[in-house]
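Heads up, the chain below is alone and in the form predicted on its own; it's given as structure tokens.
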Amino acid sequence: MKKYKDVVDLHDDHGRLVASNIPVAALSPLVNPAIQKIVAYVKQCVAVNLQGVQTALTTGEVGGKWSMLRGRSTKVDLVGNAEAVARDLKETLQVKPKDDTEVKVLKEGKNLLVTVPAARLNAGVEYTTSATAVAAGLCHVVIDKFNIDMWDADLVHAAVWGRYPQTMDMLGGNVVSLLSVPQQNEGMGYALRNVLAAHIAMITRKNSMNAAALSSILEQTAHWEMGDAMGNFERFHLLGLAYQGLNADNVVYDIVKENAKTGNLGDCVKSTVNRAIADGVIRPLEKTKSGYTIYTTNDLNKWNAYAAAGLMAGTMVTCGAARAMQHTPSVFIYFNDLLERETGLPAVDWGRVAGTGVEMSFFSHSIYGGGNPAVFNGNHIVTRHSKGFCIPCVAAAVALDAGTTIYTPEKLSGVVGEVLSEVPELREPLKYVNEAAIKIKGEF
């Protein structure tokens, strides 16, 4: 990638100074250790519901509600026996002695964190090894220790993969990815956007700024992915990662601050403004008879990274203060058009942000009333347009919730959500990707 002359001060989710001067380019998905790491475990980590499992073959109750197979039934403790499973399939998945494999428990047994293998992954072309060796090895490692005979064997498979294949994922299993199966994807490079808001607030255990976070981190990593952050366009999407999601030289965190109290959306639009003069990213271009102030800058891919940063801040203070994610599509449509009439610029991404909080509302509010913020992602039809500055305000609102919906991130996560928050660069990523930064910033 080119080393550009971008340096920022980077911060942590308390808004404390961790690191100054840092240059911008250490934070690329492309050369960024944590950030790869993040991406890698994304690949590698698979929860197992072993609870689910046993619940499944005592009841036969297999591949989801409503599908049970009367008269089948195999009672196997799995959770009284979970250390014993966990280093079985620990052995089955390994390729080589202390590799990278690891198999931890958690919840007395009820739930399982595998780390499948590098090497495995290396050997194809798919993300999905990760869940398909899961899946595979516990069936083995059920049918072997438990002494399952062939007649119950296929309940074990039910049970641990679902309805599939009849069905593209594992519909009912109880192995379950962060990453949708590649047919449930717009297109190419849209793996990582194809994450769910509410899986990454529960992930980054509801700390909003952890969770903008994330979820900028994936989004934004997605469109190095699919092409768009080529060229003249790889600024455009370091900035925004950098100010937007890592709270780059602490103008989320500033701006969320100075309007905490007191403060509103137009507030948070003003502040935004302000900011971005006092840094010189924007100036005075003229002033019309009205007295109404036109604005220019030099740097438009600084300019956007500004209005990101100050969208996330006002997603914040908005859903904040209503301690509600419901208000993220009128967020995204008010800020952009206050700031487009204020400044006489582009709002962030060019409009896309504003068109999408239009769309978004439309089909949350009106038609149709059971998508809440929550269930949405960069991969969602009405969602997807942006190039990768909604989602992470998405992600941060339901942070910010307090339980105001039918379907709560809680509800919608399940497993996947409280499992995957045990691994700390995906619970904390601001703090681990800021610390391979300064480790790397000597190479710029």
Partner chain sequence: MSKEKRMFLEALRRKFKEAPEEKYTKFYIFGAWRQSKRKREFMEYSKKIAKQRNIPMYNPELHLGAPLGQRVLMAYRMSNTDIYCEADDLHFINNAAMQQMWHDIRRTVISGLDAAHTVLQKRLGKEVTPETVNGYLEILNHALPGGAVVQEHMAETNPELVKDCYVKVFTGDDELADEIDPRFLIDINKQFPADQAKQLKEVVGKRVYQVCRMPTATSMSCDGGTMARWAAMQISMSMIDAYKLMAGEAAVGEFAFAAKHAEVIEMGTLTPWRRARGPNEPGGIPLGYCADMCQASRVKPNDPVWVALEAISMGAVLYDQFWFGSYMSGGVGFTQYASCTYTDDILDDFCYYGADYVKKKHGGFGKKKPSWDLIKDVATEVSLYGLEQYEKYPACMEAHFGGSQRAACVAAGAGVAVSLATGNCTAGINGWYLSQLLHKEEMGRLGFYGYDQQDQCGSANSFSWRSDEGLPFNLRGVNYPNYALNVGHQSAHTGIVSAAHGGRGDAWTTNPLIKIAFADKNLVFDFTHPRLCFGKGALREFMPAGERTVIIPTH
Given for the second form:
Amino acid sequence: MKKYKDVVDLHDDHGRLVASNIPVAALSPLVNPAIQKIVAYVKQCVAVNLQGVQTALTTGEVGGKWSMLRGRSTKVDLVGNAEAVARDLKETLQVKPKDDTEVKVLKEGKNLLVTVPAARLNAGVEYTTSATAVAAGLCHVVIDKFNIDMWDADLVHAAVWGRYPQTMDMLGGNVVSLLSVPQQNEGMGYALRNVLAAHIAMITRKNSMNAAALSSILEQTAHWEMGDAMGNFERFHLLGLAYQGLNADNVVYDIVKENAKTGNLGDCVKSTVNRAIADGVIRPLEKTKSGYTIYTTNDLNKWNAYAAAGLMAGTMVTCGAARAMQHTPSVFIYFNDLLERETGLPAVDWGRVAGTGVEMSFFSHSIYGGGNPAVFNGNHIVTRHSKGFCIPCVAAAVALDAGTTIYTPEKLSGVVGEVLSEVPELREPLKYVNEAAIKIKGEF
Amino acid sequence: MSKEKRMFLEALRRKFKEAPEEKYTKFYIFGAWRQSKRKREFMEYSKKIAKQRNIPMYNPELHLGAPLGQRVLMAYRMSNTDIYCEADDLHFINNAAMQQMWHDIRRTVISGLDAAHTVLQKRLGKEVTPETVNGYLEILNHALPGGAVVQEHMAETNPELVKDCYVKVFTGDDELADEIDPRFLIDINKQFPADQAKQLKEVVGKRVYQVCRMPTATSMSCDGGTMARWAAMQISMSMIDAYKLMAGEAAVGEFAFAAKHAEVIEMGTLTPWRRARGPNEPGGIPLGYCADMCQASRVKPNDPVWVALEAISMGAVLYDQFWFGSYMSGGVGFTQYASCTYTDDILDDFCYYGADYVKKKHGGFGKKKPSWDLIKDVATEVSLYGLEQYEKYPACMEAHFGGSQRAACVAAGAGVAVSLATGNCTAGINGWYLSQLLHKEEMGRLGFYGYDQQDQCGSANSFSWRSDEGLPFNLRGVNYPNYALNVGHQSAHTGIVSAAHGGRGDAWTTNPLIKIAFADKNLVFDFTHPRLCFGKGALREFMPAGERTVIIPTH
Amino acid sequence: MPEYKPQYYPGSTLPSKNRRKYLDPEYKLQKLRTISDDDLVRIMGHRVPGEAYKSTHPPLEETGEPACPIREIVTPTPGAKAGDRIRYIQFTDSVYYAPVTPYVRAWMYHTRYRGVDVGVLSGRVPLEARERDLEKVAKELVETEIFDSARCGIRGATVHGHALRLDENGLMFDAYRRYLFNKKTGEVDYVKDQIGVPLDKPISVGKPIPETELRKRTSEFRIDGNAFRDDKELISWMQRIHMLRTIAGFDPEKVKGI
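Right, the form predicted on its own is done, so what does the form predicted together with its partner chain look like?
After this comes the whole thing, all chains and molecules, with the earlier chain placed first.
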């Protein structure tokens, strides 16, 4: 990792100053302990729908929609015995006594939040270890504890694992990780980008600032994993994460506040330009005959970070005013169009956000696509083009929606979002990442 | 070509039967769908079918709000031919030539023979001579279509059904080529102009490659992933037969490994989860491979513009009509996104204008290194020219009634011109992207809802070299991230690759083996004149392979 | 610190100036015609005039909102506050001197209106917003200089026509014939709503603007009017954006002071 001189002021989700002059490097996924913990939790935490397992066993409805096995049924009271199941599952998963294994019973036994010990992940190379360990462990617990005989063991497998291994993933299963199976990743290093915006909104309990932060952490961290945040491109991502996702220097919050009552997207563009000029990020280069001023910069990466923060603010103002998520692709295209026409400088991600907006508008508004913004993630052929700058805005917009869609985030996320919102670092990432950065600021 | 002449005017006059410069016309007087011979025919069939099956079918009266055909349902001229047809004739379902082009690509596998010969000689102590090779090829021409060679009591295929299935070989070694039975040889010397043949023979050297064409009937019943497996099974069996080998000994596994994996070149690689298809499907075929499959370069090597236009028509059908139009979108209506590039001589006009401009301003083809000034100059001029034609000739605008059609053609003109000037197709695609941005600003409109996704990303990604962005343009295809769901681009992209190398006088663009493999007169589709061939398909004059006449009732 | 004044759009020719004007919310769009609220509601076809707005969720005051600092400060639009459905109005603009082009529409919608969702295709521009917010915006879009009854169409589906030649009355093609030229009044009457459902009675949207006037108001470049080729400033601006995006894609550190 290169050395960077950049320092930023950290703010909380309400725009209150938390600390000044923190090295931006302290926000890097390579060193920030909270980001690393968040990533670890994403890998280690698994949601179990215990009620789902019980229902599947009772009804024989396993392995996906309308898959109903006639004559197959086993009655097991998992929910009623959730505490005991949790205790046994913990013992099964634990590598050493008092290690980081955790099994938490939620919703009166209907759900479990399982943290698989890091030792299990460290003993392998795939993040799927968590899901496989929990699924396998749960099967053992159910079969042992409830004396399931050989003739019904397959049904337990299907109730837990779904249709796997006829399918590549756990289709219709009741063990869910935030991360999808590697075969579903668009390319190398895409795992952290494969998280629905709906999950993010639900995990952060629809606090749009935290939704933006969590999504930005996952999206931008993925770019280190993809090999993108390297050399001269590392600072591009680092500043992007800081300003767009983590509200560095309060740029996002300030622009939202400035336009909160009556502003529109165009006003957010103006606020962004104004702020960039005021902070010395851009300056006039020349005036054309018509009187138009072309701006320039000596720090294109910083300009990108400001533009990305403006984009986030533009999303929050537009989708916030409408309390609706569907506006996001329009914001992606036209915030950037207007910003380029206002300054003569390339907009966020040098056109890639606008491009993503073009395709996303098509997919979220027409017959060729499918789905409102809540079903989007960065691991899709429509959205992967932007290097981490779109999905955080989508997540924030989903969090701001008042209920305009039929496929709501609640419906799409199912138990995952609800269960993982119990993890404080995932629910309030801004707070924890800021605190961690303050702790390590002296290292730079 | 002088500026005053326009290649598209004749087609426009025929399409509208009015002066192409006229800005006003009449609508709503054409009898709706009844003005179209093809739609009348469809309606006839539909009535019969509805009666037979007791389920209603095609009915253009059901078009939301008003029947189709409130304006002229215009004819289309297949560019650079005298063939006129209706839009429906260019739908790939209605055009047997288009289907055959795709089948001919999909059913092709190239497999090296040298490794197998090494196994025979070193591991099994067999002698390999031109005579034994000829013997092997005769056996494989029996086995590849489905004939049994080793096992007894095997079911076999009806030769009439699989008559388009065969194997041929090629080599860069003239002496060896002379000794191969000419029925089995793709003769580089005969198929290619001398300069191209020299380049190709040099690169192939003494190596021998077999080109296997599996039956079209297999292509229609199975998928692209079948092909290398089908070929490998029959290759291995034929080796056993030709060289009298033990059927179950370990060395035979080496033939299978060579034929299935180590020595095989498939036309396309497999695609990931969301658009998952196996090998030899359109999503995995790089642009440069498509450009190499096109054989127009053998016909008019000194006219790289014509060659690029022929390649573009192939790309249009393969990528836009088959892949995006159906495989990816599941839709049925992408025909005219694609056909704008190969009909009515409009793109031809833009490309020849660009070529003339390059010759005049930049000293000819491939004479300049890529530079920002050159890209700016050439792409801007050709884009402005294209846009102005639509404005000067309202009939031209009406012919390309959707913005995506105009965007593809204007940018294709610009991209092809930059490619010609620089011999560098990555520079060419950067010219295309500049064209798209200029077009958006000029017209204040561009393409369909999702059209310019890759064009907005394109400038930044042209010369990027990060993980999933940088790749020489030849090797990008419709699985390349920015291009993976973006109809109305890759057709012309094929031409941008073609033009860069055509302008330089290269014998191939990306893969010399593919270039040679398709220099084959036994192919059903005519890869030397794709547009003419599609036109014949439109006129119902093209006879495809894979017909089931011999196994179905007389009808 | 240099004083910053919003500039909206580069370019030196008339279409560029008009684009700049339309994008600037300080510029008041000139009103050319009056369409009653009820007639506009009829043309849009989402509800019957006088009918209450249907809702997609209860009013925000009833449901309460999640604890979110952005929701605390961003005021919802009246439609969002009430829980209105999100509905649309869509325009098609002819290439023959319609006052605004699709992208100009999108740009100006976002500089003038709050909480709007806009899409652009070559031949149409859907605008979606909470229903009561939409009606307010739509009024301005139909009554002012950016609308022409002959060269703009209000169309939900089957929008084909923007690139077609004009009919004998100078009207843009519409397969549904949602609007007709009334020879008696010289005005254009809508006889179907935007999705093509027949109206109980024709609704006039006024006389077509004469072409000479359209040419003054247009934001379209055309070779037979204001050629794009002549706006060297705009071309050079676009080339600059492309160049900077390209270089930044190669290495953002190489863009310094240019």
